[in-house]
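Shown here is one chain on its own, the form predicted alone, set out as structure tokens.
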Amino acid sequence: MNELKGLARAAQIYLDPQQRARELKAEGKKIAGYLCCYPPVEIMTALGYVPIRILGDMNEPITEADAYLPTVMCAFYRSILDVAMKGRYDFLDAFIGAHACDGAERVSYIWRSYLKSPCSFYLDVPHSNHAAAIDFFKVQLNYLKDELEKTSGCNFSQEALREAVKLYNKQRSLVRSLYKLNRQDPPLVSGSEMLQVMVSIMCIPAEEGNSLLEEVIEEVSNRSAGPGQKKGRILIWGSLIDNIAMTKLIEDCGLNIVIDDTAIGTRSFWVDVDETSDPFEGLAVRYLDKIVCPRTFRDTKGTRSEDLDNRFKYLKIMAKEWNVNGVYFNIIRNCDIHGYEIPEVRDYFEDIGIPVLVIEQDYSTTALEPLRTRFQAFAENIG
């Protein structure tokens, strides 16, 4: 039994996620890695399958992938590509792709015809939230369902669904509990903390993930010294961050990150799901339509003051409760869904008096130390 809890144990689980993956594995598990957000975790947890998010590595050059994608490309998927290539990956019985993005895409169809899980399947993600493209995602995600029923030894049945929508919830509701706890000044979780957590509790059970959760919101709520004030109060939008070489840098130039809105972050537990007579329903319309992400198109609402509000409110509302006195937009070179958001998220905080800082980074811990002085100077502008 592992001795180690709460912030020590998810700093150990982060320093080697596919671990206890493997461990489980070993005592008969059956293991699905899924792309970015939208691949319901639910469904594969009702079918018997241990969820656990598939990452790249900031600290592995690649070599492997650019035999398949053009270096154009975003570096996150590619860096997915090239570790699973290299065998980081070969413990999946399922692996489930998703169009969350073009590279998502191309990397799902091309680890589909070349690495070859046990069981394969490609989420076809709409890119509306109209009420047409929800019916359709509700088809994908049966679709899902059945593929995953084939392979995984259980009977589907509404209610191990239900259940584990509940379960989830409750992982979700722990995960803005902790987050809450950074509105105060200064913050009791570092940006560093609060990152090898997220990246922990999406490569282990939920039942563990959500113990986990409870033993760090103990720990840290009881803290006598958590991160110290700093003279910024950061929230980071953008591409995802699942570093901590990453966070530890700007923490290092005197910045606090107290909030986000990535995928490793609030984007992939800020809302439930909600438990409808039919839980296809209730899962359509939360992955689809609830997260909410610059991949999926919505609606233009009157004018361009009143769409960017519509678009980006809840950013606002998170500053505000948070008191965020800085936006950092994090973009991987070449993540398109980002970088055309970016004028538009920009002026939408500049706006309401939110200073921002731009960087596109190539994600490598070896490209990150030029990037020290850009964050040093917004420290001081904000501080």
The other form holds:
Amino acid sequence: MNELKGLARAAQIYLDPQQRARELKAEGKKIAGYLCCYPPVEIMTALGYVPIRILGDMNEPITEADAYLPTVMCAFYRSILDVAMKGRYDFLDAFIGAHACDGAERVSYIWRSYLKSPCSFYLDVPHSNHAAAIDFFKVQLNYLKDELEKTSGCNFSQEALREAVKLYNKQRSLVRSLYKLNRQDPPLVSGSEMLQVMVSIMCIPAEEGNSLLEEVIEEVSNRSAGPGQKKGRILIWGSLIDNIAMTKLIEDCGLNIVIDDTAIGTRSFWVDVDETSDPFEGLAVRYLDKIVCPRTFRDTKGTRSEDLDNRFKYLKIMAKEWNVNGVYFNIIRNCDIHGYEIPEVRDYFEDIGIPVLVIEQDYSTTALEPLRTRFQAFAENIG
Amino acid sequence: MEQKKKKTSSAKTLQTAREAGNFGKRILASARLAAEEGKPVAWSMVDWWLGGTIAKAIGIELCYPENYGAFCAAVRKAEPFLDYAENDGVPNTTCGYARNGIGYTRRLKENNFIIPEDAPGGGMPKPLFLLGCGAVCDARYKWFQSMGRYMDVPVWTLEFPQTGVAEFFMPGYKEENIKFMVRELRSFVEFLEKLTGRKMDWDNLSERLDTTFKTHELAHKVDLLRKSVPSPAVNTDFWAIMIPHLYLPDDKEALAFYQRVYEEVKYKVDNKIGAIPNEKYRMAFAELPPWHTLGIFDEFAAKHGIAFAIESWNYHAPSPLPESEREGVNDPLELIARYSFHKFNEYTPTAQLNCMDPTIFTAPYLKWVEDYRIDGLFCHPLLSCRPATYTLMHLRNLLMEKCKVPSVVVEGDIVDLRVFNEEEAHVKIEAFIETMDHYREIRKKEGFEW
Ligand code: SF4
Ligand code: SF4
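Can you now output the form predicted in complex with its partner chain? The one shown was the form predicted alone.
Up next: the whole complex, starting with the chain shown before.
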């Protein structure tokens, strides 16, 4: 079964992202599930845990979660609790919740009230990148380490953590290399293929993920038939996408997804951890300051336009380097973090002449079809 | 046929509650006056006394867009602002107060920062800066950041750590939280000094803090008195009298006002005078009220004898800071940090006892239902305030499982009156009476105290 390689292997893992973790568990490994991009996978790995990103399921109607969460919350996090209540993550040895946004925070709490695992930790992530916040976050990471160590069956060592930092930095650099292949026109990797790879590497051990990435890079670098040229080259910004039903719909409408700034995409991989003498220092800075997500407040800088550059310049750079001619704002309904940001990011792109399509979607494959005409119109518009 | 005009506001049962509205008006008027005199004014989120007192001690007048949102809703003038914010791309699912504030700010900008003549309550003047806060909800800082867009003024976000229950009890954890908050407050003072060119008046700050503690102690004592049967004051009283303790606790007038509230409530308790004529059921209310239709609670009282004995955890003053936490603390910033942290975590032992998370919005009710002899919980899930809604289902489950207290769910909104169905609320409450009777019996059989 594991003879599949590269994109085919990614497609296989994507179909049942937790399968590899369940296999490893059967072999005696410990599995840690975590929410969002803020709990450092390096710490889990250094303590012998296999970290896996907890995902929702756009195909699964939300039924169980209704008894625990109101319908007015982000459907991605509702879906996460729903599939968890249905037993999908029952095999976890550790659950790491995080205060990424209100949704993530409250679901972390409610998850812990009903679903018990041998180890459980709620990681408080400060709201800003202030110096005191980074120091506080570093302390939090040490508590996370202490808590995981209690059940890991192995002792923590700085050396193992340094190794883990190297391992994941390598993964990040491979991810960046893969995305770079999409700078050309037509791009070499479709948005759906990219998403399958991203989901896969978040759900298997880092070494396996790195091999998978190397295979994919080699495969697509030599391919003759990639996604082909479509009407527009777009960047996706906003709430995460973890299901290819969404990317396929966009691509079917005549758009190449060449780059993204979303949480199951570049946002989780774009920047490295500095190899500092105290590895917790590098981790705290990377996760709290260097990851650029609108959930982290950055102090107002100078004039309004200087401030906007301080917050969003990386998007301008991405748009230029990947030569995009349109941006899709993917907003999962009730996602406040991205919701409040819409007018500013929209104006920021439109000021540099890049049109924007904003869609609030319901994180459900059955609710996608009505969006088709809007993507088609956007493709016509920018094509 | 004669049409009976529906009353939207509540008559309130306390005399002091009827007078409390003046504080809200005073906040706005003082801010406008300060602006006219060229003094610095800032817009602030409710931050549980973390930064507001500090800003005032350096001489900044504050007004509160959140309270302004509730005010616009209460006078039913929020809709145009909501529309105006949505019209600029802000999703209609975001916080109603936020959309009200964003819509207002957009209009203010278009009017060259001259307050529009028709602004409800006289309006808020342009601020020197915006004071956001990390407590409770993302809106509290993301909303303010997005408002900066219309005004080109800096935004400061006060950090507020959000702890898990098990983590709270980890060795050293709490002190690390306090240390972090204190450092953040110090940076805030630096920010203020740089922005205003003034020096912090530490004596003024200590004095304000002292007044705050006194005002809050009285507010807390009023809460304790409300445990009495019959209930001496109800939810609609509380939502009026909370304005001074939430926004102006460091103000001498607020302190004097609370002395009067306390005396009024104490008199009613001593003489067994109930807030409502014929109290039959005692309910709790979670969490934010339908500001536009508060009169409905008077109707529930008249029709069914329902007294809302306790409500809205987040708006209540905490119990006084324990002596052990104050001992040897001379830095007012540390006192502030400890006090605010105490507000959010004083019910953590209750949460631990019940093996549940989170403390905020949830654990206090587990204690309250017993302390206030509650027959049922009125859950008010809000269309646009998710943070106060997220845990309501969870809370219902917990109250039923641990305390055999049932709940009724009536959906609505703080600002948007279009989503609140009064008739439906009445029908649901009518049916709920029987449920409360039923669970009274069950609690009796199972040996609960109430
Ligand atoms: S989509 Fe928004 S609300 Fe949902 S997890 Fe992401 S940031 Fe949070
Ligand atoms: S708690 Fe709710 S109503 Fe208050 S600012 Fe936050 S989202 Fe808005």
